[in-house]
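What follows is a single chain, given as C-alpha cells, in the form predicted on its own.
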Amino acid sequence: MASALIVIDVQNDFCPGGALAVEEGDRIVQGINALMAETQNDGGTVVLTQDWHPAGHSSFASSHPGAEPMSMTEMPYGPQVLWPDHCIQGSHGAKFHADLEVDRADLIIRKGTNPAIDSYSAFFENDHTTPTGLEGYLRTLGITDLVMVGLATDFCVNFSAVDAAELGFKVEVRQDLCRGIDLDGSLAAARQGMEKAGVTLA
C-alpha cells in the first residue's frame, strides 16, 4: 500500500519567537526530518503545507477594527478565530523553519491564499466545500494510508486528519511530532474529534 507523510506548517511564525508562536514548536524538527528521510526510504511520498495568506487577511483580527487576537467572529463559512497577523505571503515569518529540511518534499501545497476564506486543513478551505489539490495528487499517486506531522495539533493537524478520514484514507498523528496551542481546551477537544473519525494518535 503506498504511504505519504504530510508535514503541516513547521513555518517561522508557529515556532518560537514567530507572531503565533506554538511553544516548543521547533522542538519536532530534527524527528520531523528523519521521518521524511525514512518516508522517502521505503518509497513513501512526502508533503509539505505552508500557511500562505495574503496582507490582510479576514481572518486576522487586525482585518475587524476593535476585535482582540484569539477572539471569535462569525464568518460566511461558520465561526472563525480572528489571529494575529501571521504566515503572510513573502515574508519570514511565512518561510520554512530553517532547519527543516524541505527539499525532501514532493509537493508543497500552500493554502490560506484567499483572503475571504481561512485554511487549516491541508484538503479544504474552512467553508468545508473548497478543495486545495491534495486529495487528487494523493489518488493519482494510489495513495492510500497518511502520516501526520506538524503545527499546531489541535488546529491544521487536526482538521487535516479529520478531513483525510473522512475521504476514505487511513490516518496516523504521530503526537511526538507535533505541538498545539491549547486555546480554552482545544487540545482534548481535538484529540477526542480525531480519534471518533477513525484517526490513529500514535
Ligand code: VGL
Contents of the next structure:
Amino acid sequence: MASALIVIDVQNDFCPGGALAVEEGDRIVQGINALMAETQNDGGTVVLTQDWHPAGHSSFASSHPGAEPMSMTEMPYGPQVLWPDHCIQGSHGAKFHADLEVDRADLIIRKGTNPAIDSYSAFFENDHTTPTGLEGYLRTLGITDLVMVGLATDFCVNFSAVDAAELGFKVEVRQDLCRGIDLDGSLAAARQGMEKAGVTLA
Ligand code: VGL
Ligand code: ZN
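Form predicted in complex with the ligand structure, per the form predicted on its own context:
After this comes the whole thing, all chains and molecules, with the earlier chain placed first.
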C-alpha cells in the first residue's frame, strides 16, 4: 500500500489577514508540518496544491460588473460562487503560509490557472472533466491511499476528496487539520457529500 498526503491550498489569502481568509486557517500549519514529516518517515509522498489564478479570473466578483463577492452566478459549467480577488499568480496572497515546510513537497500542483474555469478540486477543474494531471502522477507511483488536509474544508478539500474517492482512491480527511469557509451551510453539506462518496472523516 503506497500513500500520499495531499495538502490543499495553505496559502496566505486563505489565512487570517488574507483576501479570502478562513477563520483559524493558520492554526493548522504546525500540525500539517508534523504530518508531512511523519508521512515521509513512513515512505509516503507529499503533494501540495496551490490556488493560482490569473488576474481577472472569471471566478472573481470583480470580473462581473455589479456582482458582490460571495454571491452566486451561473457559468457554462454550472453554478459558481463569485469570490473576492485571491491567489493571483505571483502575489503575496498566493504564496504558501510562511511557516509551512514547503521544502518537504515531492510535488506542487497549481490549479485555477484557466481564466474561464474555476478549479476547487486538485483533480479536475469545475467542469468536472478537465484533469489537472494529479491522478496520473499518483497512479504512476502506485499510490492508492490518500490523506487530505488544508483549506478550505467545504470547497477545495471537499471537491478534492470527493473526486479522489470517485476515482477509486481510499481517502481520509483529517478534519482537525482543515478549516472551512461555511457559506450558507456549505460545511455541513460538504461533510454529508464526502461521507456519501465514501470519504473517511477523521
Ligand atoms: C478555494 C474558494 C476559491 C479553496 C479556492 O481553496 O477552498 N475556495 N478558491
Ligand atoms: Zn480560488
